[in-house]
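Form predicted on its own, single chain, as structure tokens, below.
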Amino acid sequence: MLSQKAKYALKAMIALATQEEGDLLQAADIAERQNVPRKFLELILLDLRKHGLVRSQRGKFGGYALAKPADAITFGQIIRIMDGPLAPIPCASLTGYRRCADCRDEKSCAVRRTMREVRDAAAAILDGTTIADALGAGAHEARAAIGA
């Protein structure tokens, strides 16, 4: 299940992607626009900055901006930063693999095989969806809703 932290990180990244290049968005503005607790958001933005997805500038006119183009940042990257591996169990993970203590034969384990399929399907969607894609889908839905 997606954590609240990862959900807020995705919302923050989408908000930042709506800014014109060079414009900065303050944490308080992101928090208000996305209905995210400000203090929690600030910790999330620090994590995203540490991983090179967000840049920040201090001062009265400071704020945050994407450090990479929106079409180069995937949902999968953000979720892994916030929540860790996508796999529902450790033995099905590519990035956080751990053998299960109760498993006698990993190669024939039906649970592992199924959870690996779940992980692969989730990764295909999340790694194939960029922040730009999400904005494009949202813009399309908004235009459809108003009949444009």
The other form holds:
Protein chains: 2
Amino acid sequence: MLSQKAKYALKAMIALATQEEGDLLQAADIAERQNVPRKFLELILLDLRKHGLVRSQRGKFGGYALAKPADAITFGQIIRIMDGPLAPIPCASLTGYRRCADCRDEKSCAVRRTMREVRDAAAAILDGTTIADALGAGAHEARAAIGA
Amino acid sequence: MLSQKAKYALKAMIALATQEEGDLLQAADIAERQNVPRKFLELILLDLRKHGLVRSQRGKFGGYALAKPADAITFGQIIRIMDGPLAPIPCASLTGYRRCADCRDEKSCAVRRTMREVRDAAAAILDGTTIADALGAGAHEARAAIGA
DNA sequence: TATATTGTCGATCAAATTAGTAGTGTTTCA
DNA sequence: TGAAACACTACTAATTTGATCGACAATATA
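Mind sharing the form predicted in complex with a further copy of the same chain? What's above is the form predicted on its own.
Whole complex next, starting from this chain.
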């Protein structure tokens, strides 16, 4: 399961991507637009900043902006920061491998093998979808909705 | 994340599938073979029985057996019983749909759209992998391991 | 029938995780 | 100097997870 935190982080990054290059968006604005608790969102943005996805400016008229182009930031990066590895089970993870305590023979474990397949499929999608894609597709859907 | 419970359930089902048609396997045996806590496993088997995946016999020389052929039981069925929907987020679930409380416009939500893709990919794998597949591949690996 | 054995089931529990909230400090600009 | 914004620490309530315990019910065999 994706945590609320990760979901809020994705929504916040998408909101930041709608800004003009160089413009800042304040936590309170994002919170209101995306309908998420402001203080909780601040923690999330802080975390994203510490991981280099977002930059911030303090003081009056401060705020947040993407630290990199929207097409260089993937869903996978954001989710891993917030929730950890994508794999359904640690023994099937590339980025956060941990052995199962109860596993007798990892090589022949069908659970692990199948969970690795699931991980790979999820990673292909999440590491292949950028914040820019999210915007683009959204715009596409919006255009389609008005018949354009 | 796959819970321990779901992982144990998968392992137990695989263990049951190794038995001859009609033979029973006792909870204590499964627990020892698969290295899982016996009492916890009993709860899991009970749950699997109530959902029709396993049958049980009480009393001396009692035990458990698959209630259906191993190739008619998928990872997806087992995981949904133990952990609920496969989707990373309820608004992207087919079997357990629930709206996000904070969502302003579900139609244009890029998070939802992408999580639906992840769900579909995971479901394709998990609903397409049976307990029989798990055994078969395991045997193949085993044969490969001994050079056969 | 007695007894050992095995599944059934309800209650309970400790630890971890989740989803926040509160408050204080720090920076910046007008 | 003061208001506005981010930074950071600490705390907490509720939920979930991963079990454990013990009494009960069914069954096979001696």
